[in-house]
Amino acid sequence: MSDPFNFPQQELLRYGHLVEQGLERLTSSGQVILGAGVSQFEAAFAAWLGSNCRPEQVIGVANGTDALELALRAAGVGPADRVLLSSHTAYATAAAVLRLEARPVFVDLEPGRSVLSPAHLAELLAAEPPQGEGRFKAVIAVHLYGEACDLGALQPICHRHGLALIEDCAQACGTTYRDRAVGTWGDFAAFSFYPTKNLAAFGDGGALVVNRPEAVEAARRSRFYGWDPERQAVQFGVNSRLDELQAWVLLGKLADLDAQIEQRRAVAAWYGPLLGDGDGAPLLPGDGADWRHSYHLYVIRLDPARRDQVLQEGRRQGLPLSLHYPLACHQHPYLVERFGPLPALPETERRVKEILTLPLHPHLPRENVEQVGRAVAALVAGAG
């Protein structure tokens, strides 16, 4: 049966026939390894994002963690070099720092957002380094849940201290930071097309964009080998290739993205009066000043002994709540076990116990939202 709350699901009633096409196309060329559907994506892509963006810039590879690793390496990541990143975010921009066996040097939040500090940033910036740490090389800046960075503040810390800025966009695809597409702000950005996301393939799938022109070629190259034409290694690479079925898809996909974007923002927006605004009402996420939300995910905010009482009361009613994410980055035991226990972050220990995911898709029915925002509003009133 079909699942109103199954993003995926909904988008394979509603797009299936683009995964038909894309055989059609590949049964008629006898490419199915970086071809035309690869090269036409980008291409797209890059004008999506904008003006400052493209066609070269925008790479195709197997997933948005390739993306993240082959950004660090195109910044000149290696062994031991550290790299600042928010620890609250998918566990997915860790890993990648650690596969090229660097460190992962964690920033606490905002205070009331769930984006990294520049002010804690620029502190761990001008602290004495740790004898016989590495140094400092990039800074990846997470817009999670479809929330933006503080990019203008980040740009100019990252300038001063000849750090690389790499957006991870997996969760924002479509907001927009001052009018301008994130992911086109930083020196690199990595996109996630798993199939969850804004822009979602029917498998994985994932888009590394340069915005170094002097960086273009060579990480290009990365994604395949590190073969020129002639297929000569002439660098050191990786096979990690956007698929040329889900390419197609991902194309086909992307002539609604403004309007699927448009609908998050609609769900959200339904969620607001049904959850209420007195006290212990939680607390709603929206557009910041200078950036507007693309409502990856919808997550708000309550106390944390009545956010338990919610989820668990929740679940048992069959609601479909969630938390993203359960442990901080900094709190995994495979990193308290490799690194030692690591340095308090207020703010993030903080989030972790008051975040709760609602469900929302740009296919969402407003009468499964009226459901669930009034089965949740009733739980925090009795809940506390």
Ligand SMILES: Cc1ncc(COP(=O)(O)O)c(C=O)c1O
Second form
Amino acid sequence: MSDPFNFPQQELLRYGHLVEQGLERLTSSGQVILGAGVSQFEAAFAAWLGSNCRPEQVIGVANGTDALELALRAAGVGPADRVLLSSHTAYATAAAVLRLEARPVFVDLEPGRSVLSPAHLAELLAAEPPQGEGRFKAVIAVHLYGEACDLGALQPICHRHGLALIEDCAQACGTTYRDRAVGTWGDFAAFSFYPTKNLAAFGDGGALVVNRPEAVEAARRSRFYGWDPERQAVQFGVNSRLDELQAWVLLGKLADLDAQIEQRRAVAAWYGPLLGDGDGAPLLPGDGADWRHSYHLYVIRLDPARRDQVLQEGRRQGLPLSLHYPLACHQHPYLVERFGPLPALPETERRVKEILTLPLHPHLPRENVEQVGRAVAALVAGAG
Ligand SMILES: Cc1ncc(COP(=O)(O)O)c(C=O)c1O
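Cool, the form predicted alone is there; where's the form predicted in complex with the named molecule?
And the full complex, kicking off with our chain again.
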């Protein structure tokens, strides 16, 4: 039975035929690894990103975490180097840093926003590094939920300190900052095509975008053992190839992506009036002065006691409410065990207790949005 809240299932119902079409292409070409599907998708995604992004700058990889890892490697990050990132993100962002044996240094949130604070970043960079600690090498700017980081402030800070700027666009496919897509601003960018993402494969997939022309070739080799065209290893590399069948699926879906982003924005606009503006009403997500939301996730904020009550009672009623994320990265037991208690991040720690994710995807019927919006509004009014 079809579940209107289940985005991957709804996508399969609409785009399942792309798998059959892709299979036909694989069968007729006999090329099942890094074939025409991957190269055509890379070129099409580059064109979709715009700002003169050339096809070779987009490198299809196995998933978004690999894209981040390869971006960090391309930026020259190695063991013990320090990488700055927000703690309020999918744990995958921190996992990519750990894979390099580098040290994550967590930056607090910009007040009232879901992305890192350039002011706190500058403060951390100005402080003397603790004795024996590695050098700062890169900043990962996570555009969480589809909200853009303040790239205009981050670029000069990174430039001043000689740091690579890596955009984590896993949740922000379709977000624009000023007149350009996110992913075209940093030295490198990572996209995920995990099945719940704005551009979703029917399995895993990701893309590394390289905006430093001199780094393109080496980054491309890094997804395939570090081989040159003669299949000689000339550098370090991994095996992280975008799957050919998924590439055909992504290429087919890319044609509808802009329309889907607009529909995500329409669903967000339906929620607004339902959630009210009375006493204790939630704070709602929205565009910024210089960026446009792509609504990967619709995350509202409530005071913590009210949030807990709404979540508990909402779940009891069977509402599809969730948390992104119940723990900030620096609160995960593994990180605490590995690095000892990490410095407090007041804004992040408060935010984790305030957030509540309501279902949003482009195929969600208006009646379901109204059902959830009204139910949440009633729970908010009754709580507190
Ligand atoms: C912000 C963020 N970064 C990185 C990733 C990693 O992507 P993937 O699951 O494709 O490895 C995700 C997805 O889960 C994400 O949401």
